[in-house]
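What follows is a single chain, given as structure tokens, in the form predicted alone.
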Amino acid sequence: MSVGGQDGHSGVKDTPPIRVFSGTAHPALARAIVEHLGMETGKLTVRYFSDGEIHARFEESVRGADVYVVQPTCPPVDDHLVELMVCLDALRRASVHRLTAVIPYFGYARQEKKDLPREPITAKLVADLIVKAGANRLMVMDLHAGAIQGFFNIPVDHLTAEHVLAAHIAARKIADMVVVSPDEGRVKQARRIAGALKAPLAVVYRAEPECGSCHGLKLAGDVMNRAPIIVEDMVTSGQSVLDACDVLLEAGCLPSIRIVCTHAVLAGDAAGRLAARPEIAEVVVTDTVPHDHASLGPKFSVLSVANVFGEAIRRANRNLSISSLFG
């Protein structure tokens, strides 16, 4: 695939050459992205010194190039975040044409507002640090809070894995399914997936403490004798989806629950806790966060979003529409 010069199909001339580099957080995803682009990852050496300091050196010229650094800020979040900023600073000083931070999973996204006095808004702090380090553009996927886009004063391409997840569920040909939002915050995302699957929507929500319901949660919608599809943007401890499972079972759903989420952070023993529940038939996740797929167990299905990022990079380089990817 031509990634620079004149492209007879797109009509775009003199686009700067693409260079894609991978930090240490998820090199497998970066390799899959550049495979979609028909190229190779750039040469980058990252070293961690004995005291924990990070050093990065780019081993090829990037002058005048359209450069993309692939680095999800997944655990260990702080190490991967500082590594990203070190890489951005090095590239900024190397006279690139444009510098895009590709962050499939954006850490600190749950700290996007103040819930109590004297708390930080850490997602805004992280946004400021990324811009200060040199990023001209940002690519992310399924932010925990869409408002985080407004924390940046640079263009943000907010990609989504919803169509990838919905296509996987549709291929399962599940009878009598119902799409479930496990809390009020996921309703919009769940509604879009329900629309794609032509399935009804139900919502688990937190009730008043005196209601006496399971875990203080209640259910809006009919799940009786239906197969639930729980939609989450990320699963960290897994507790919220396990609580939702209890509510759904109490309401008479079929003991064949599927969980779909973009970011499988899966801290601690979360994967084991999900796999141990007999009513959970499948957990569908994407590869925005690296995992040893075999160690997750047979209940987990891992879908790749590399082609989504690869196509978004190609279109950004040629100044073509990215939102039309999800039309």
Contents of the next structure:
6 protein chains.
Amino acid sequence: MSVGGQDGHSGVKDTPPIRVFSGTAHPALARAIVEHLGMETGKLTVRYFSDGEIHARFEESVRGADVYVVQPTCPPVDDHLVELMVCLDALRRASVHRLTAVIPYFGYARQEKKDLPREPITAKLVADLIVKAGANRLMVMDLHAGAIQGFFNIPVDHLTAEHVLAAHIAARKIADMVVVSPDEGRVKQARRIAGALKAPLAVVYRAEPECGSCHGLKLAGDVMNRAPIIVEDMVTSGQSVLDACDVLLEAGCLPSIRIVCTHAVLAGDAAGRLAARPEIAEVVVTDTVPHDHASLGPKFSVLSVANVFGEAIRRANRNLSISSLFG
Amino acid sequence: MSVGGQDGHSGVKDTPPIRVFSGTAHPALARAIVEHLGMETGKLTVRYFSDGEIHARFEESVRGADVYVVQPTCPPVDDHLVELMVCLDALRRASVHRLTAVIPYFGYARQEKKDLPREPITAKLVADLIVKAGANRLMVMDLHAGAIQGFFNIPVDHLTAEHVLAAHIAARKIADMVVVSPDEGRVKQARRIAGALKAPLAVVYRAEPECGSCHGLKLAGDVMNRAPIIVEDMVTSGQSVLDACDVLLEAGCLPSIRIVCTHAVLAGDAAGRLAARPEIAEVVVTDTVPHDHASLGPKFSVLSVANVFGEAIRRANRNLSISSLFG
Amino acid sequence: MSVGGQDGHSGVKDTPPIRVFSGTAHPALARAIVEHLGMETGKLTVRYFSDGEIHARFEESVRGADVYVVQPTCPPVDDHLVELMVCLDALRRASVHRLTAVIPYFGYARQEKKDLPREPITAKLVADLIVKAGANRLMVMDLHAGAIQGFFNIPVDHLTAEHVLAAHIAARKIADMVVVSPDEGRVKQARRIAGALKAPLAVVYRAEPECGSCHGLKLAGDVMNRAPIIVEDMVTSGQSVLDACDVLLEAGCLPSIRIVCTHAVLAGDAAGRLAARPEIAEVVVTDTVPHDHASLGPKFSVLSVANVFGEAIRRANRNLSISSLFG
Amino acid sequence: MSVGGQDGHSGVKDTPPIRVFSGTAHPALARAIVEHLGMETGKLTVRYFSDGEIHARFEESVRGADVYVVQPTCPPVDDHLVELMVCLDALRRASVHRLTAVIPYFGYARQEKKDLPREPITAKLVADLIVKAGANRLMVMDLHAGAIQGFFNIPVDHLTAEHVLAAHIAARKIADMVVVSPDEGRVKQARRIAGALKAPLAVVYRAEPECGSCHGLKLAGDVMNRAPIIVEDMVTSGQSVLDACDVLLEAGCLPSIRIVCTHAVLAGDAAGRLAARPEIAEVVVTDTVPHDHASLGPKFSVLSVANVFGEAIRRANRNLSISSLFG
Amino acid sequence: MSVGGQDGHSGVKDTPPIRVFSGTAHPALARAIVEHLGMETGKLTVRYFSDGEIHARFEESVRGADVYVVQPTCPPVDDHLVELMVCLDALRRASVHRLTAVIPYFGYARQEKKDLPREPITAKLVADLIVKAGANRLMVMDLHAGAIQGFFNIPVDHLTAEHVLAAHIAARKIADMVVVSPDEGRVKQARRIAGALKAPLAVVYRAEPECGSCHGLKLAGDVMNRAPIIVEDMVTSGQSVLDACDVLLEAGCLPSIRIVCTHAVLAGDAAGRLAARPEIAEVVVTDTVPHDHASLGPKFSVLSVANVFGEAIRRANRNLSISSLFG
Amino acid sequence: MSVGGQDGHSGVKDTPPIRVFSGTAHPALARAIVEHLGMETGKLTVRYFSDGEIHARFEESVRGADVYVVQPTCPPVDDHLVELMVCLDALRRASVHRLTAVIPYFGYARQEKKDLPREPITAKLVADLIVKAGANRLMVMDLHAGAIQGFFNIPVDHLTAEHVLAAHIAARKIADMVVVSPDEGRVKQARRIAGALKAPLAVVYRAEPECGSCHGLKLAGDVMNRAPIIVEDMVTSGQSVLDACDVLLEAGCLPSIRIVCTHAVLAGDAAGRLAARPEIAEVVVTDTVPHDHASLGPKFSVLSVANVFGEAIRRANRNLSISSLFG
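Here we have the form predicted alone; I need the corresponding form predicted together with another copy of the chain.
Following is the full complex, with the preceding chain placed first.
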């Protein structure tokens, strides 16, 4: 259990034991995470009764342990959210040392502000609920909006899949790339990917509603005869990515578009719709939410973020810097 | 809007306006409640997105209003629970005068204590979450355990359907009834029904596991040649009621058993299994959870508790005693 | 300081030092607990001023210590409760590592729900107050109702005296025992004792008020020519136990009744009344509340739970499983 | 119900109904308070069980009412404190409009800071507990230290008996008075009384411990041939007042000392010890705590503060200024 | 005091009296607000002692009143923030009915997320502090980021100056306008202004750092021979607006640029720098922060938002819809 | 890292690493503190933007560290207070082990109670804010009023400079000293200094307003031909000290007055006014707030409390008694 000095200072030499448990949302990711740590997931039994109620029980002592519950709140989002909270409640009653909710994909993140009167701010509600259920700390990845971190007063380790995604594209050695933000909200993320790929940037944005051109969208930046890399944090229905493709093609891009995206929720037939477009060459996603790789088809590349989470847990446990992971 | 003096004192003459909104769990009940109040349900739009996320928006001003959200947390319990909290969050941000969650059926109520180490106490968790989401007050009916009221520090109006159920049976003018509690937890409720019906009481209880007789159940009290009225707070799979029927029949009861039950969750084929038993003459339930009356079949009588809730809301708004409703 | 691997995993090797303090309610129990741990109680001075106000001062540094305050809230219940909270307040201001209230007998436990409108739920109030005063964790024994655990969101170690009580009776090698629950609320506890003693079970229960027979009580189960073991969590006035004796004798039990009970509060002349009944052969209680053994008389056997608490404290401090104590 | 404009502005015309309840500590004061309001105390039943546990029940609806619970926390202080909190808990669960704890004498007020390490700050603890139990507002009189108001974040109406006490002395038309503070903590209060009586001031103070003279006390100010009026907020054992008398007599005061004091707790034989001193001509106290007037003897004058509390409640209910009462 | 039905429903007829107080940040705005309401500001004395500590005292009773404290947290931001909290603390201790912080300009709004590890989220901290100090509700204008609303769980009325600003420009009847967002964060606001003015939209955005062109900025949209209207929420140093001007001029816009901006904080010589640019024809700002109009010079037009706040307060008090103000 | 047994017990052998950071209020003190600990201050960058907003960033990992932020809230008090809270907010989000605010001088301490209606209790507000911002513990020195400790529920280490101040005076070997409390509030502190110096005590106190003599002040105790040592906790304008000097000189003291004072805030020209009085021989202060020693002039002696804080931090980190420091 030697801790290399190159990681930064180590807090106490004698760290509390790590226990990683998986809810039912994504056990494969949890198993890949603990593999990085050289251990196994803890024994947790979650049952859904005939009336839909969830019951959870931890089958091993967790006293004094540094506990991590891995549960992306992907669809069915409410079940996965309530299940996570039920697990947190059981653990806080069990004298754990520290209780970290590991939420690779944070559902309801897009409802982070009021656009109209008498709307909820559901991302804040969910943040409050998770803390109320007993979490001491949070580990998340590529939140839809950075201000969601401010919805919490507990420490939040905000990890990113950008390095994993960028490295995959770089390995493709594509000529004449252009990195594209498909709307105003992704510009910062796209710029960071562009920097890593040493590629120029273009931005699709929504013009005033009455402009009439395709989908009301316009393009800033030059994509002519370039191979676009569209950057997204999450793809649900896929419609906004498909709309951006239209804008790019109309502006003369090469018919070889790649999409890189952290959270591929892919509701309904989104995967099929993306695959059906001949101009889309590849859709690069991560495993923050579970996928049936077979049904995604050959255009999809699924990269694993398990090592990112595994290393973050190892460092958190030993009080080593996590931000230096993404230096 | 005359307030009769026989109700007890009225607080302020000028009460804030009532607004009743319905989530998607049981709009028919909400409509029946507001009919009692001579008004309509408020305009609330709830949508489920393709990835399962819920969005809610209240389409009319609720400033200064005395607001009630009607939502039983029946299956799908997690969706209905999260939807309720999303609605509460939107309302507390909208300057309402008072915010009451009306939860005719309170899901997760049976997980109100730890039977084993490292279990959650989910009923308490749900109580904490509802308060965190913004409820100032609660209106519930026939909670599975009275101590759940103590999980809240806000006022809880605990209504009962016992009078409605007892009156229905009394009108049947059945000879030689015996009221039966199908387990140790229902004795108090069954005794109150028995008192109202002036009938004797019998208790089915679980003997020590190794006793071997039918289902490990035994019977206290005399049911020979009597028509049993089994009293339950909720029927989910129906198994424990069917087991109690076996015990009663074995003890010589008349083959004309009636079941009275507030919350008929009836998961899976529970309704069919109850209807299939020839000795069961009638299953009397209420509408705290929605039912498809047609599919329940002719043995089921569904009584409405809408007036109970409607009158409780009227009295709460005017600061009149609610307990006197059940005097 | 070797920690045996058979206890389960140990958290950190270097555990914070244990300090056990005793309030004035039951110093003898605290001394017996620390004897198990091979240490002494900490130096705490509690004074009651002439006007009844309590003052507490801890005479030794507790920085960074794992502190336990032993105080059953037995009569005078309010003084003992306030004294406990005063001690907790002093400790939380003194930079302790962790602060556990050890409450062998938890007063006000029977007021855990509202039976009538406008009543308090005093067990919940007391739970809130203890947490507000600074407790991080709780250690209790044989709570009157399991849902009281849900009144807390902090970890609660719920210990039991059942093994100690059952072992004592087993050693008596009594023939033809029957274990009796004297009311509906004790059936689960009685069944566990019965299992340990391999004896059948009987249940005394309250029939509908108008039945007229002795005390309105009835009996389920066969006690004819058997030696009853009545199981209670607490005996205060003793009346309900005496009533149960009447029912049992009327049903033909042997005139050699034993009572086993965790918390013998024994207000007024309860001890004398129990001793005066010739059919009561023995009253087996524990030392969760203090007793003057001499005045209890020869029929009383007082078993100590000090080792149960002492071992639980040792395991809590070293992050070993406590539930396995009662496996 | 005409509200005179001279009181300041009235908030809403239609104020919620007042309900005043009395705990068991001082029902006579509560009755005198409601007499001022032209109403009766509400129906509240408080019982102490044989094991000392308190049970409370409010026998009338309090929905929407502006509720006041009158309970000085005089000896037995812990019982009266817990009883107050039990009543508050019942009321907050009963949908009251506003809940004010009226605590004419606030016990534990002298423990408002730490003099030594590892002491509690019990006055703060009690403040926290009262708020946790459900109080929205507080009404108190002549707190031992002004900073105790800061222990609360809820509104505190801090009333004073100084006007009542000063008027009583003024009516005596005593020649050559000197107002005396018996220690450093009462100087401000004594100065206000002195101003009202147009009398000079003297201060008894504790010199450095090693000075050796009587009780280690010294006197600042001239009392020769003057009639001292000693001002205290509370008298418990009476010892510090008797010590001050010694210092004053030694300094040549007239042998006709008067003591004025808001809270006459008078533990043990304090009343007798004061009465036995021939130089003490009169002890003027109020009824913030209950007294048996007969046993106090003829030297004691007990003034009522019921009208002060009654008027404060009337004004609080109608949103009129309370500070102007003491202008 | 007739309340027109066209405003929406009125809550209670008998609303609590409004009291508006002004901190020292911007008394002129507060006076203009109360002029709309036909009343005067309340009597509040705020002093700064020689050591910089603030003291506040409210000179009139506020019991039962609907109280508004007007205080933009403009520079010196910390003094104005602490002063606001000191006022809130005094008011919550004074039995007000409802306490609304009216913060026309919300300082620290740009620190709403973490860009680097170990940074604060100061906008959230400030939100927490304001609530902790006692605010029940908030009234703000044109927040820098919508998610800041989610930092609060209390109701937030988010007003906008867009209608006032757009109407001013529309009255200028400028030919060939183009509305410009000077960075990615203002696109939504600019699009709404563009819609109101029936003008096209252009967006200045920050390209990847290494691009080298002017300031690293690029332009989307056609501004050739058009008169730009740059839209900002706040101007502090003015540098980003000046940079945008450079981009626009380089792209061939008319040398007649207008800037419209809600919060003109204008630190240092920002006003002078803007005025010195000959291509800037007008700077249109509001009075959410105080300005010395004389020193701003003739290019500045200062529009008042006092009526917007005054009307919002009137509607909030009468429970009328505020969102309909901005239909 | 040997821990001497003479310090009391050590908690855990393996303590978390100490990190001490300095805000901008008093970096010199922070450096002197860490020098005692044999370490350096942590890398923290605090910037004030042109509009006065503060930004803070910690440049090194603090995970699992025992973190201390040193920041007296001396003038400009609001900036230093907000800066402290901003730093605390950043740290609590960064997974520190424990977070202690070290506030050598606690501003707003004199506003610890309400003297008039509708005033704030600002010392309590500041206490609440500091806890809300994330502090787990506090380290302060010579608070103006002891009850301020009760404003917190977190542990507060209340250090004192009395030993440092008394030792300095004792080393002067002054004949015929008298220790003077310049008002009623400093008597306890002055008595402790007097005890340490084996000198008698005198008290200046404020007589009733109408007495007319110098400043309305009087003197208790004999100062004739003695060298006064005036004891203060803080000197701001210096007026009350100068007034006390007048009273002492009038009463015949030697014209060689010394002032000892923990917190020398010295607003305006206070230092010059004290120095200008020929009867003032020396002003002994500490470095809890920063001073420009040169400008203070030769009459001022500035003693360092850095070692007191440094040793307290060392002991807090190792769970050694701090009170024994002042034994």
